[in-house]
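Starting off, we have a lone chain in the form predicted alone, written out as structure tokens.
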Amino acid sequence: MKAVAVFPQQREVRVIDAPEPRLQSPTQVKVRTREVGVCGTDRDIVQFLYGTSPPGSEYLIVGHECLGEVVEVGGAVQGLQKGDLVVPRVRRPCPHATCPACRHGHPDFCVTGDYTERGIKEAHGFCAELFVEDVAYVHRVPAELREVAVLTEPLTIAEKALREVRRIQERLPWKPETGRAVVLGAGPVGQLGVMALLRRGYVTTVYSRSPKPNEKAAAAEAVGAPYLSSKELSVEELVRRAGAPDVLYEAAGAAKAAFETLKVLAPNGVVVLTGVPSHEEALSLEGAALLKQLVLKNQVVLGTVNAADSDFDMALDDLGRFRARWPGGLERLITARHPPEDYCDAVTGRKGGGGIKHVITFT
């Protein structure tokens, strides 16, 4: 079968003819891949900054944002049948009995680091014509979400983050009103974060680098989030325009921008860090002033990665809500669809000239 793989030792990325997977357990399903989204993690993998092949394999099949169609079910599978659309989760638990997170079904909080991630760390991904997965790790997709369900996995980042923010803010002695939010970065994770924040009632502003007009600004403003450029407005001017944010949702993977914007977080506010910087940049911090601010204003800095099964369920539910509230809003996030042969160009931006979300399709 056709698959896209990276060969770390040879530093190559190519389409290969991989063995077709077969059911190994009665609880597994075989899935025909329909679409695979690409993101910054994939860019790091094809640049050989990240990514680990499965033990004993010279290559790693890439792809972790996936929509597929069930073509075969094991004898013990319930709730899924041939023809159902599904999205798979990415991370699998570590094997250690001493890891409370994994043993309680939350590998997204793994404490050992020995988890595996499909298409990323020691497990083949979904950018292949077929894959096999245990039914416990796939979620059924309503047929009406067919055109946008490939956005499920990146949306789970916001779902988990806002679930944690809600729990953190239970620390306050009163029930706080939904306030203001600033989303730092306007890529797919940022755009979906905007929708998730708006859905929960936050007055949301996007603060990103590129000046208007651009596709990302148009997408954000189409759903009601003003777009401001960090090239044109300082963080102080951002506050004068949008107010101090109660939630700062960082989705840019830019350390300098994140810490600069943190300075204007509102008292009792929460900053959520979702981006993983892939390149070093010069950064000077006024450490004493920052610690003083965090302490005296009762602020919280939250790092979050991956997502739980409940976040995938909520993401699918929210995709339906978003389509009803903002017709066409999700569709405009998908810039272009490409064949597997164009994977590298789509990931690195050589194919399509930027945009928001690029998708690989298997037909």
Contents of the next structure:
Amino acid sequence: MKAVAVFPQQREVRVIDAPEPRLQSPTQVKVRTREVGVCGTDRDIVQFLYGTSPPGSEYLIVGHECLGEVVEVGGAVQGLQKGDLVVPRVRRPCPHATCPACRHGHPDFCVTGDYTERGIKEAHGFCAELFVEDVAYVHRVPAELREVAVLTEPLTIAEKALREVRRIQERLPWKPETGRAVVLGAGPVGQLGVMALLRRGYVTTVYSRSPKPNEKAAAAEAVGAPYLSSKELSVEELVRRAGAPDVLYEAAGAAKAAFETLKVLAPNGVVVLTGVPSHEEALSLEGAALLKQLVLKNQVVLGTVNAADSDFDMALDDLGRFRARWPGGLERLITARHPPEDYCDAVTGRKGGGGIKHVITFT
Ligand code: BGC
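Please move on to the form predicted in complex with beta-D-glucopyranose, as the form predicted alone is already shown.
Let's see the whole complex now, leading with the same chain.
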């Protein structure tokens, strides 16, 4: 079967003919891949900056944002049948008895670092015609979400983050107003974060580099989030226009912009870090002033990665809600669809000129 693989030793990325996977346990399902989204993590993987092949394999099949269709179910599988659409989760637990997170079904909080991630770390991904997965790691997708369900996995990042924010804000001895949010970065994770924040009632503004007009600004504004360019407006000006954010949602992996904007976080506010910086950025920090601010203003710095079972369920519910509230809003985030042969161009944005979310389609 056709698959897209990186060969880190040979520094190559190519379409290969991989062995077709077979069911190996009665709780597994075989899935025909329909679509695979690509993101910044994939960009790092094809540049050999990130990602690890499974033990004993010279290559890693890429792809972790996936929508597929069940083609075979094991004898013990309940609740799924041939023809159902599904999205798989990414992370699998570490083997250590001492890891409380993995032993409690939360590899997204793994403490040993020995988890695996499909398409990223020591497990083949979904950018192949077929894959096999245990039913415990796949979620059924309502047929009406077919066009947008490839966005489920990136949306789960926001679902987990905002679930954590809600819990953190329960520390306040009164019920806080939902308040204001600023999203840093207008890529897919930023755009889906915008929708998730708006859905929870935050008055949300996007603060991102490129000046308007551009398609990312248009997508954010179409759902009701004003877009301000950090090239044109200082953080002080951002606060004058949008108010001090109670939630600052970092979705660009841009260290300098994150620390700069952190200065204007509201008292009792939370800065949520979701972007993984891919390159080192020289930065000088007024460390003491920053610590003083965090302490005197009761602020929280929250790093968050990956997502849990319940976040996938919530993301699928939210895709339905977003669609009803902003018709066409999700569809416009998918700016290009490519064949597997164009994987590298899709990941680096060479084909489809910039865009927001690029998707690989298997026919
Ligand atoms: C994925 C996460 C993963 C993280 C770190 C992200 O791109 O969406 O599922 O945990 O990379 O590898």
